[in-house]
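For reference, the chain that follows is the form predicted on its own, supplied as structure tokens.
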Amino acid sequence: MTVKTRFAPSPTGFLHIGGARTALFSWLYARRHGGRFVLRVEDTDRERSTEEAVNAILEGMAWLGLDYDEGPFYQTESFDRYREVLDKLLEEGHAYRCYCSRERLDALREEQQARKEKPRYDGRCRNLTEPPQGAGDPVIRFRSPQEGQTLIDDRVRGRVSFDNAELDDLIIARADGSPTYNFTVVVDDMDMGITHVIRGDDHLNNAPRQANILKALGVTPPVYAHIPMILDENGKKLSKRTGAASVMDYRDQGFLPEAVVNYLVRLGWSHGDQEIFSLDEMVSLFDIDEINASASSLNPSKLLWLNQHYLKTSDPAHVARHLAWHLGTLGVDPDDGPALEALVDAQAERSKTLVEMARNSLFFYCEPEGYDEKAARKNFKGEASTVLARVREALAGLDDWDASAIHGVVEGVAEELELKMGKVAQPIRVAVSGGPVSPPIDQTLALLGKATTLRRLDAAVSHIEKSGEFISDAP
């Protein structure tokens, strides 16, 4: 058997986090067993889907690199299937049609109600054999079974039993002809030969109707496993405040892929104490009888740890296709300033997420529009001038324009100063970033290159004189 599974959501929203944790699981299964992985949009809520929902979720698969073997497959395109689905379960009994009104079925749930009962149809239509007089259009329901009992072997939450008498006759149809959930995705589950159905446990009470119809189809149903909710990081429900989030959103904050899809694996799945995988290591060992069946909470502190991991040990011109969007999202053309891939390898030791990262490299691209008031203060006295002076005369003079050239033109000038390293690299520091914060200091100008060093140590010489910062710290 060619394990196949799918992952099919609903196209009124963008594709948050817990979606996007049911997609990676079900990729990672059909991935270590050989399969295929399908991509359906179950689409036929026509008030509430949109196109920018479908674009949305194909934008956030494709940021996780989870590529589909089949579709993406729409079930708006699927009604005449449908239709003759629901024909053959007419024709065999498995289906009948209700006539009841809406008045007379919102009067039946308020006396179940009233008696503390739980609210079901009572089969009124059942058995008719023909309409009753002066009846609208009306729905199709689903001649569930009345009596015993319907078991789900799920894989994630072991045997779980169905009173069949609890079921109801689902609504497989509208009276408007369109097709219902439930029975859509039976249809769809069937004719895509799903054997392994990998969803959220919001779900565990429809698999027994969809089994039924299944069965009462002739068709086998698939292994479920219905996987528990993620809680924010106090336990309780996810909203958008607390990590219910598109996934495009942890792109947008900084993140890159690799760190979601492995923070993703480790909510609700385990191999030991491993808290770092490759995505062929999550192939190789994802199972879904190992997800744990209670609920799992998001932990911003780790995916902030993971992230930080993946910016130091990926390749570095990897890291810098990430890194050009974030820079073009603050108005800078990468192709302005140093190379990408060293800025990388410059800053990724200090960056917990990519936004952090192209906010501290922007002086790389733009001239600081000032100083760091505390840092000006703290770096630009004594003799800052002199040594700022004495530093673009030597840099001024070097040929070779590389790291271990400059650091030894900054450590000759601080030994001919006599003054410590610190005292002159960090006024250097201030003096072509504008803060107290860059990468050392001999890689900063580097990057900078020769001429933007020398400009911005001119500037920064003639701010100390006319603001009168150049003062002696004698007493």
Second form
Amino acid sequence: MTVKTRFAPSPTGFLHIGGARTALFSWLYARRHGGRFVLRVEDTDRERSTEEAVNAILEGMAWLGLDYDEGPFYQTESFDRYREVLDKLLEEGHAYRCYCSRERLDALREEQQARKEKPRYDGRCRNLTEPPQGAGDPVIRFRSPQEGQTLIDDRVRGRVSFDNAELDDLIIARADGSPTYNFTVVVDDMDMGITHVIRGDDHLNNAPRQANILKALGVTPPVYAHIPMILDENGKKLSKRTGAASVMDYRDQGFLPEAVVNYLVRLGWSHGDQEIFSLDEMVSLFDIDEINASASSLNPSKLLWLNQHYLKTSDPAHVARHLAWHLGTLGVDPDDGPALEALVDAQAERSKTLVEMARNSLFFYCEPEGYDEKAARKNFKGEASTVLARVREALAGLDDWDASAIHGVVEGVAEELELKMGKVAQPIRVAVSGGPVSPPIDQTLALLGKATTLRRLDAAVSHIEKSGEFISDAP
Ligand code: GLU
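Same protein, different state: after the form predicted on its own, show the form predicted together with ligand GLU.
Whole complex next, starting from this chain.
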């Protein structure tokens, strides 16, 4: 049997963290078993579905690297097929037309609630042979088994038993003929040959209904795996602020997709106490049986830790592509500066996110807007202009502009002036970057290039001299 899984989002919002994890688990399971992964857009709720949400879902999947073998399919394109299956169920007696009015159903529910019973349809139209006089357009109900139990052998929850008496004759098509959610899912899972349904456990109660419809259609239901919800870092339900945010927000905040994927896989799945998984490792190790049956909680500091790990260990060319995007968002043309891979090499150690890396790299692209006040006060004291002027002179004579030659020059000046290396390097750093933090000074200058370095040293020298004049002019 070829494994076939699907991700079936309703396009009513962005791809948020819970949806992304469902997609990832389904994708991993298919990849692990050499199977196929389907993307199905469940857009039959026309009022709530938007094209913007469809695009956001596709964008989120692409960014995470979750490729699909089939689809995207859109349920709104399958109405003829749903109609065909409805007719078959009606013909075979597995479904029936129900003419009960809204008023009758409301009154029925109120009576049942007054008797403290669970509201359910009482089956009045189950055995009608013809429409009652003056009846309006009927809905179509599925003839659910009324006795016994429906068992779902859920791969995460174990065996879950549902009393059939509690499962209504659910509506599978509305009075306007449109099919309902539980029905379209069933038809698609059947037609697409889905073998494993991995989804959020908010759908667990739908599983017996869907399994019963599939059985009526003569099809063996898929294996179900309902995964527990994700809680926020305080163990509370996710709110918009804490986690229902779009996956693309993680990109905007400077996370690498592999860090987010690694973070997602650990929300509810574990393999021993391993935390870091490459994609290949995930594919070879992932199994539904290791999904935790209890809810998992967000852990933002773990995501940062993972991101830093991937910034440091991924192929710099890969990180560079993502950094280029972030530099672009800051209004910088990444071609107007140092080689990006070398920049990533220099910055990876000291960046938790790509946003941080991009911001801390701005001085490679634009002249610093003035000097950090505290750093200037500390490093631009009177004699610093002599030091910087001497460094400038020595560097001007350097033909091979690379880190080790630069290092030799700076060290030579420090020795000559009998200063510690830091006393020379830090004023240079403030002069060229505007602040007190940058990669090692030799690497920084190598990346900046000779002309820019000399220009910024000149500017710092004249800045120090001017502020010195200002100070001596003061009464
Ligand atoms: N469209 C449903 C949702 O977004 C998922 C249905 C399913 O996975 O069976 O919640």
